[in-house]
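Here we start with a single chain on its own, the form predicted alone, put down as structure tokens.
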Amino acid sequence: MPTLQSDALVFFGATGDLAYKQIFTSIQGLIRDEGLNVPIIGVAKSGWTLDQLKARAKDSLEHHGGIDQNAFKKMLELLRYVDGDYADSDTFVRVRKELGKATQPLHYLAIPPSTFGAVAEGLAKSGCGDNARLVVEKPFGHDLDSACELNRILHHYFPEERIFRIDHYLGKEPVQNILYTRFANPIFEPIWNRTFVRNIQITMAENFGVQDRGRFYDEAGAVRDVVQNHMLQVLANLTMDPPTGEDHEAGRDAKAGLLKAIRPLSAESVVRGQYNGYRSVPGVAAGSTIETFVAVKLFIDSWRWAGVPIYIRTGKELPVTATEVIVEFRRPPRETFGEIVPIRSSHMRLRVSPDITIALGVRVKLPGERMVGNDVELNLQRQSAADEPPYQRLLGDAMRGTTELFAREDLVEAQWRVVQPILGNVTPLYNYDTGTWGPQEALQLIGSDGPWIDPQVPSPEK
């Protein structure tokens, strides 16, 4: 069995986009902040040399966070490179040689899921997989059947406790803050249920398009790219029961129970949209029916949440870039002061990005003799620039064998079961203009529970 700390880091896809944008800067952070001092081996089939990989690392850091001279110097000392095909057994023989005395490495597969099986087999047959941990990137499967098959393949070579399915959203400080705010403050738990909550809205908006990801995005779409993973993970943190006991799996057990209680979506509970101009993006099919916007209405079949409608929407080319949650509380059965009060007068707002916000909507009395008031929002806000980057946090956790922020097999399959009925072109696709909040049909979906509450992001100062 592996000890607590992995003694080498191998990352496949070393010359790829994810390594360039996230992995090099995370490794530098781990060296700087945690004293990481193990062999770091990049693997790819690009015809590169070690010097070229080092130059790529330098360029990556210059464009993503900056270079820490001491940590970067140490990274270059630790860095190795193996250039080879993932289907060639000799590639893994050379990886084993570069590992040297390491006996319990961490292998990070920053590569397409279609290659996971070949790499897992190569690691196992070469001895590189002995006592090793395996980190795999999303998307984990394309639907429920493919996710189950991928789990079966990986389990042939690695036990579940050594497989770390990464979703960077779980490493974000604001997403963890949702859990902490709920369970660290006793004023919230008694009202966090169907008796006091009228409905919930979750919005993840982006004010840009698919950019250079046209080919990938046209195979995924908003449901697979965002809802199945990021949005359901946020919902789980928002609505799961408190973990019980001291077992290290308690948090994931509670999350699994919640995800398994979500009623699978139906065609009547989803609105899909595509922004005008999407089909002209390079890599996108001329007659593409892939959604760039989706709104869903779902329910959790549990005593805590029975009957509470939950609305999730996400889309590209919307007016702002922001992710936030609105929990709307029920009004009292009788307005004591005879006012006509807006139905969503009381709420809690939890913003994940671009800033971290916890806000409470309350009603306060106006000065004077009359017992009348208006709605205000008590707001606690901070910027997230100083937070530990999510990939650095998750990579460090994987090196230590800490599983809490990684998706377990049953969690991934539960998430796929929720969205499985709406995958593909099974519902109408509505066009919408860039810079709007998606197709008008999304307003019909939310109906009397609406309107949607649009995140308000201040314009940057000129």
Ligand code: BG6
Given for the second form:
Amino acid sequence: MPTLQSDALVFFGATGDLAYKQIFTSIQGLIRDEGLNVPIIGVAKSGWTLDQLKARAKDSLEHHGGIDQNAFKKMLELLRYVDGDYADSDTFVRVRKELGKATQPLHYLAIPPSTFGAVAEGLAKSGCGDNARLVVEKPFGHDLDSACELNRILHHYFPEERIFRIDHYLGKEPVQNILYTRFANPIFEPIWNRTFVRNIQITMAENFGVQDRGRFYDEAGAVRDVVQNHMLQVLANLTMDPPTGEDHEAGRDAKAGLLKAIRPLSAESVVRGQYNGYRSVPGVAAGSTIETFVAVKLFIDSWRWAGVPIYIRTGKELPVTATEVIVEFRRPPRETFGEIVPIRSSHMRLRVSPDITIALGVRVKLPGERMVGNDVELNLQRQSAADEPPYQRLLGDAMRGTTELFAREDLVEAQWRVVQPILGNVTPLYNYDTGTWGPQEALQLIGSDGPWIDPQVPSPEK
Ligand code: BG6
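Could you output the structure for the form predicted in complex with 6-O-phosphono-beta-D-glucopyranose (BG6), given that the previous block was the form predicted alone?
The complete assembly is shown below, putting the previous chain first.
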């Protein structure tokens, strides 16, 4: 693994939620696992002191990931804090001072996209942006136009190869494993197409609501929050062509080819739902029409996938928390043994969470004289969750300058293009009860390709 080259780590939004839940634990992990030893500068406008930030880091680790005494001690030595407004040039002068001798810093913008422009400009004008890498968090824009505008603003100050757009699903081991399994085994490629695949289902279910994120969520909804980014990235890994050549952009080029071939969604191919009780969550508008559940049917207009229906559904307050992909293969063209083979007898199951599973569903003969069988699943891989948290993986990659697992400009825009026609209230909104699989209308959407396959996992404690 190439060593970390960025010689300072600056994170904007240091007192915020993302830093609390993800960034401190990732930094501690990088110190522990990769010997990160560079100035770590938190920036925020909270009127805090460095000691307050250190206390926050401790609290964060106690709740997310646990404290590793040695790495935490090192983190406290490396930590600096700049309190200031992102619109004030003096803030960046002070960041530059804290950077000391660093010549290749990494700036992580864990802040709302509306502030990206001011920070990128502040960094550029103060010299903090020289030779620097810029990591930006989702949501990357609110729709296609705003994403293009954001790209335009960032490119004014930073070239594309130094911009790292985070989609934490790409940092997940099982999401990478989809690619690995496909391209490390030549047996899958000949059947990975319209001739053998009947349909594909992707379910991302969560058995909790929007928690304390009502205000954020009520401006986003399920399509923007997870379909435009996480789900389309999973789909891309599942359906893209194998990368060709040795160019370091080969993987993202192949992915771009796939994402650009997805037919933009239309109103008829979407069912939106909202769980009962959502409107009383703090921060949610009384008459909100934001969806907390969505099911879509989409097609990829390529020779490989023409005519193969792909179903994606995701929602809050569903019965379980799990993300799972089912690739369903076609049935035999005739019933050779006179038994009625169930419509679903062969498939591949790729579970992303809570455990990592890759399984192949096939029909095997029952012992005895009769030529009848039953369906079994062969587990190719089964392990509990991955060791390395996705944010640590991605932050490490960004510090190494490895761009592969980040969304490139054209990928992000292609993803917005897919969902753009269904943003807003273009389709009815149906209510559903918490603890159910969303509105009944989702069943009609999948029709004879259904029913939906509900991930079978023990429901974790709420
Ligand atoms: C985030 C969404 O990007 O992903 C959340 O904003 C969602 O609403 C989360 O809960 C799911 O991530 P994970 O890694 O827990 O599956």
